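Given as structure tokens, the chain that follows is alone and in the form predicted on its own.
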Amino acid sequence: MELPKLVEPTVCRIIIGPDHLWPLPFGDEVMPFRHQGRGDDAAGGGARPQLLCGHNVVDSHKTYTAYVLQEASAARAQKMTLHEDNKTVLIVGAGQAGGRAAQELAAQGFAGRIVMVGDEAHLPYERPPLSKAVLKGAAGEDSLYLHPAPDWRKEGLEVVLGDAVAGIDHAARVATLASGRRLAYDSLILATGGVARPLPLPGGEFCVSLRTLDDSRKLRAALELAGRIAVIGGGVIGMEVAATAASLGKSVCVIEAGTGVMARILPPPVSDWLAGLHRDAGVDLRTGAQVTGVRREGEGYVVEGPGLSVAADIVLSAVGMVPNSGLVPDEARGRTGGILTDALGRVPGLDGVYACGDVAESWNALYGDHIRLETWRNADRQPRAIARTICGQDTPHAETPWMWTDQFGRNIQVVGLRRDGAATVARGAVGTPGSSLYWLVDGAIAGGVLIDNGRDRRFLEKLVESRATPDLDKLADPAVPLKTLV
């Protein structure tokens, strides 16, 4: 097969790949090479870059052909020379964090080899809609992806999907995949995320979970046939699925062991309001309920516990996630099980290794502690900062925690980390559109919840970041714009 013609001026990355160009199962011994041509050479009749190939490369029992994967302008060619060291960055994890790291490396003009490996069969995608719009069918799966497949090819990346990294020799800087392939690297970015925490009770195997796109597909298909769903766990995922299922007309029961829903991030007044919102929508919400097991009964299941017997067609276990931190030694893990990093995302004791996203337990100067954040924005920003650091621009990252959830048409945004026993100040009646509830530590704003009030989010973040100590009467007064207190 003939190679496509190059558009001059250009930077070419020649790779080894199958005829369809996707996925890209490179042989370990096969390395890409680069030929750069200056735009003025091409325009002025000078030497043009030559495409060097001409024969097939045999890898195991398959034969692949060389293809052009990337073309770029002369300006990009000049930018790429800034990092012309032919080194390899291996990104383990092809979710949102891994995808953002790869995109930023390309955007910064990293001229070495960029390889991204994921255990799922999907291109990098965002997870928040999995329990809401996508699960409900209000949004298509295409809306999840960071890039469609052709755009990943344009970035000049090597992407390996459906083949997890099984082990890493940190001393040799070599990763071994489940398939047995070995990939050498110079820098390693661990963006491995986590897995849904299994229900550690008898009958836990009967439960479904929601962490991945495949999980969402499975749950959506089950909901089409089911009339009743029991949700074990009243955290963010559990409550979002409950709201989605109820809006689809399903009978929903949420079973939460604690005294409130989403209690890890919401202060009691907001938690109580959200519980009422669900109950008003017909959700059977049981707090302070202990589950001891799940058993089969006919075509369905029964969730059991002291004074508890809930029949359901589907049982969702939504009891949190476990960080995928098994690729580093025990001493590199923090108290939440994440991978410890400094502010630059570097893993102490492992030269050239970085971690980002849900798995990273990173030093945060705002809190003076290592913090692990399972948020969309951290998975978006932290990998970009790490990519810039790898490209020679040290970029410390300290995320101000922010998350949001949409349930029954109401938008709830949370800034900061909730503190038990913190003083609170309400702006408006909790739950009314535009209302807020702030918490303070030593007189300074440490965080807050905004209900249908996203316009105030950036001002609240500034107040939290500056540890502001505003006049409390003004803070409570809806007539005083929050931005005037910054």
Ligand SMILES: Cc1cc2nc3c(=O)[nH]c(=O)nc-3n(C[C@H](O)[C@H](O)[C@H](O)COP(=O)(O)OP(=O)(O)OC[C@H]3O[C@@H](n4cnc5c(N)ncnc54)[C@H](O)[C@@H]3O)c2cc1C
Contents of the next structure:
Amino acid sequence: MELPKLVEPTVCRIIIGPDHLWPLPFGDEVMPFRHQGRGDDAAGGGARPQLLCGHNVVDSHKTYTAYVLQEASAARAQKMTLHEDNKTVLIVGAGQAGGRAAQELAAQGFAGRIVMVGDEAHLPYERPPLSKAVLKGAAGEDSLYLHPAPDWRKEGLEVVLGDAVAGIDHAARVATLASGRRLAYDSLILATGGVARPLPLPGGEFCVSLRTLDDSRKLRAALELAGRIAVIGGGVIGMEVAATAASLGKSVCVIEAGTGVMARILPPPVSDWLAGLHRDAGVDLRTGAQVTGVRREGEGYVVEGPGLSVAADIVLSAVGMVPNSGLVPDEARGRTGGILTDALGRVPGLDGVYACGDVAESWNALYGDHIRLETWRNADRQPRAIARTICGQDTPHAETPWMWTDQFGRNIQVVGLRRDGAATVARGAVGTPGSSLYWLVDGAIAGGVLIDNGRDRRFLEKLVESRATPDLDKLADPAVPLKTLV
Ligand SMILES: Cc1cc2nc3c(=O)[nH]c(=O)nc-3n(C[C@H](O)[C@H](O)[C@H](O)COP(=O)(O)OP(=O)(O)OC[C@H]3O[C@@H](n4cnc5c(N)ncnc54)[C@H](O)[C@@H]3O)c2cc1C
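Next up, the form predicted in complex with the ligand, please; the one we just looked at was the form predicted on its own.
Everything in the complex follows now, all chains and molecules, and the chain you saw is the first one.
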């Protein structure tokens, strides 16, 4: 939309009808103001649009007052009366957590401005298929976007893509974007996720990584041409890519420094079973192997280390992620480098600031500790709880850790955090469809792995949440339904 050209600094009123809601005009500085009521009939006939919010736009030293109009459903208009303060919530990060926060604020009838800034070029999407179905080509990219899909325009959310929040003046509550734009806010939600950890070794620059949709596209295109892929790191992403590449008929070598795969998450019997699954599918799995560097050779690369020389066309570095926590001061960061929060998602010492998703190291009542989870469900639920808190209904969130992975058609779900040396109880032979392996701390169930056994997930969660101490013979007996032990 073209802003009128004005010679002198002045104030003019611009009506933006529903058809012109996208994109919103942004100037050098955007100052929110409070206004709510009926607007002019700018939609050109039909029902009078509801005036939801407005902002002053300061552009090249000219001031405009922009009114944002939107058709509001009666239900939403009613909800809006619950939140009379027309304030601005700025969401940094347009990933899964950021998208869910925005969507929930709108669903709760938040009457102020909701602005979401993301440095990727894409609307919020979910990452799990990037290493699985989308990488394999079994699902299209349209399956990635949030479901149910928010109607970003209709819900009146302002989304800025391809621009990063470069700095925040927490005292003044103003964010500065890489483009130079400045955004004032009342509440700030940091949903900045993380980046793939770079391989800190000579030749690390030859490696590709997998965190974003663009990474996945690049890897997929490379796999179409390549015959051989070397994967450095046998964690979740490394093993998922290995499984996908092997099922595409590629020659795959996984190099893992530790003694087992996905060992941070899986107890040794399940890790060993998974390693066997990969080896049976032809994956060359090297555990206990230290990589010292990657070098170019001809058109490809060689991954090197003591007793190690693996030639490949693509080298994927899958050595974890680093949380994007640079927008808060050091004292607001926890031991994993995430942003500390309380159970409501509030960052201590920074009034009006919240963090959620992969970047948040949040107080979790279940563990009596701050924990940072890199899981889909946490990125789904925690931002919704924060949105409700911002809308006046304090909603503490304590995520029961849950993640899943799909490899070679097998589904593995993990509930709880793995504990070294914990006693384990197996239900069925590990790896058989429907089998489980639980671990116990002080006699209580603290977690478990379910193999092709998703139906037991919610019962296992209840057992973990209640620190249940069931009869161990019954726990081990596949003939006793898990739900009867809850
Ligand atoms: C390949 C892959 C497979 C996965 N598979 C599974 C799985 O099977 N099961 C499971 O439970 N979990 C899985 N996960 C984890 C899950 O996807 C994450 O937990 C989830 O994406 C976290 O969402 P988030 O919004 O917190 O962070 P992200 O998804 O990382 O989103 C954060 C966004 O913020 C942007 N950003 C960062 N800083 C700024 C800034 N300063 N300004 C503007 N924008 C910024 C980032 O670019 C990014 O777009 C997988 C992750 C990956 C990468």
